[in-house]
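The chain below stands alone, shown as structure tokens; this is the form predicted on its own.
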Amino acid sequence: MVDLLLLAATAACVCGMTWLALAMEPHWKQVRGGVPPARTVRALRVLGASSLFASLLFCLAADHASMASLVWVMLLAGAALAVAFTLSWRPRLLAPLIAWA
């Protein structure tokens, strides 16, 4: 059960970081080309923040607060690094996360 919660926290964290990155014009251009509509930027920011908050809740459900906060901060760093490497290596791999846009 704990493993599934941590897996969900990791997935939510990576999705959240990706959506926050794609809310920025340079990263959007790397993945989709053009300029993102303002409405899409707002939606991506809300999705990103909500996903990171959900990641925190998954961590809190998996462990006690002091360990959960440590795991969450490490997930934030790891997810940011993974998204940054993906954007620099193969940015089109992130396109499925914004297929609705």
Second form
Amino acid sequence: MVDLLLLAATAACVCGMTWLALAMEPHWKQVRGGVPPARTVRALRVLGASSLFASLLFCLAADHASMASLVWVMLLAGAALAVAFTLSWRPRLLAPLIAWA
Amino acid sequence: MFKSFRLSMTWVHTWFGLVLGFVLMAAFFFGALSVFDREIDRWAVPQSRFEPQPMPSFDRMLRPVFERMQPSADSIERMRERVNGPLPERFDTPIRWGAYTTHRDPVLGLFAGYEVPNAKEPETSIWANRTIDPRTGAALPDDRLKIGSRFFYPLHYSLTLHWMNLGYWIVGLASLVMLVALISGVVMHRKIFREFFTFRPWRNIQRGTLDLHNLTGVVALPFHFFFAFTGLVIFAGIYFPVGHTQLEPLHELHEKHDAENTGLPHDRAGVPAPLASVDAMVAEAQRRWATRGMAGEVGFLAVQHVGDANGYVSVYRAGTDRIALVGEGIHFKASTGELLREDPPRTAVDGINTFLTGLHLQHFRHWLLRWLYVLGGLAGCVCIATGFIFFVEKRKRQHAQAGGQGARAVDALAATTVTGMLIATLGILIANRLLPESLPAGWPGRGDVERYVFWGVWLLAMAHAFWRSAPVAAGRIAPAWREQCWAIAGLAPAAVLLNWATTGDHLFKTLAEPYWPVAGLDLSLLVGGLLAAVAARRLRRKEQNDDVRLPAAGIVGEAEVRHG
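Having seen the form predicted on its own, I'd like the form predicted together with its partner chain now, please.
To see the whole picture, the full complex is given below, headed by that same chain.
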């Protein structure tokens, strides 16, 4: 159960970071090409931020609050690295996460 | 001195970072390995490859072992110059017995400190250490080096440089510089959010290197900051119970403070007294933890003033379920088992301290967080290494034209601290598997030989790096990096194969059981070796590009160097 919650926290963190990255023009261009519409950028930011928040909630459900805060901060770093490397290596891998936009 | 605040920050960042970056690299890398120090111990001491065990019965198992323990011949020899007159045959007055374990330790570490008669300085004590199998009480050989917890771990905070505690001071200074480098780095950066996810390796080496430097620095900024900071806090002398086993130089001071604050006797009464059942005291301590809603195992058990009327027994809880390092110590009168004291709940300030130290020392049980710490530590290494490479890339052409050797020297030192350090690490693991079980008479202990191999290999790597970095002075890439990457790519799988050959624990077996301490290290070695091979191939391509791009310049550069 704890492992599942942590898995969910990791997934939410990676999705959140991806959405926040794709709200930036250069990264959107890498994945989709062109310029993202302003409305989409706003949606991506809200989605990204809430996904990171959801990740924190999953962490808090899994562990003692002090432990959860550390796990979350470290997950943010790990997810940001993963997204940055994916963007420079195979940016199109992230395309499914903006299939709706 | 500088035109702007930002330029002065750049100067501080560049030069302080360069000088102490070499130390920081070792602190970060061996710190990252220390996250799995107990697991590395299992790999290095095959006799200890079994499941972690709880603290065994004191009365039935530990007490007889403690009563037979004596300081090693080595430590007696070192004590000789600190006493007036001869040393006794046996040390009969134990000041303290202690047993320490964690949820990741199959074996149990015991230590005993004894009074030294006729010592030149008061309060001199001599220590004995032993590691036992808690299932049987049998002692493990003393000269087996626990490479993780007794070498990589101390290397990370003291460089194992004990002369005048120099190592602690150097690492402390380096962590201070780390904090300065982080702040000045943020000031220099300017595009922290705009380039948060930016890594452009397809641009030139300089750009890609700087991107990676910024990326690994910024995304793990909280980690870097808190680890440099908490490292300083820990050595500022915060008390915590494992101080006795792991931070020995600080422990005497702690003891005195503790005695003043707690009313637990600091000195012997001089009246002999028997030792009541310690198992009963442990059971009582566990009952009291349970009533506080913190039921748990014993992590640290100590008897102070053994055999004296002032003797007392301290029982500390293993902190596996929270970050803060709180022992919830409960203390009993040794002769009667009467409760003397329960450590009070922490004040707010203490709470922050124990959280900060606990955050760094990680006694908790959380495999995901452990791996994330490794990731953070390695991100720190990448950040420091790319800092060196950027320094060299930015200057090597100018230096080549001016005939200077500065960039070459920095490049050689960088290769020594990046790839050379990895080779030395693989060297000690391989030596650990290759050395015979018992060394011929007259040799140093097996663990000492392993340590010498580590430093010897590192020196060799350094010599190689300086020898094979001449092209840098001509504005090219040093072959030292590629060759050392190939060395890593060869040595890492060799360590895995040697582990198989000498213990029979191959990956199919350790993964099937599963026995993660050994499987995890073997897998990490294989992945590391593979990455090194990929890096070596890419470096080859860069060197070939240089050949195409700078054939004439290279020759001119080298000629200039020879004449300069």
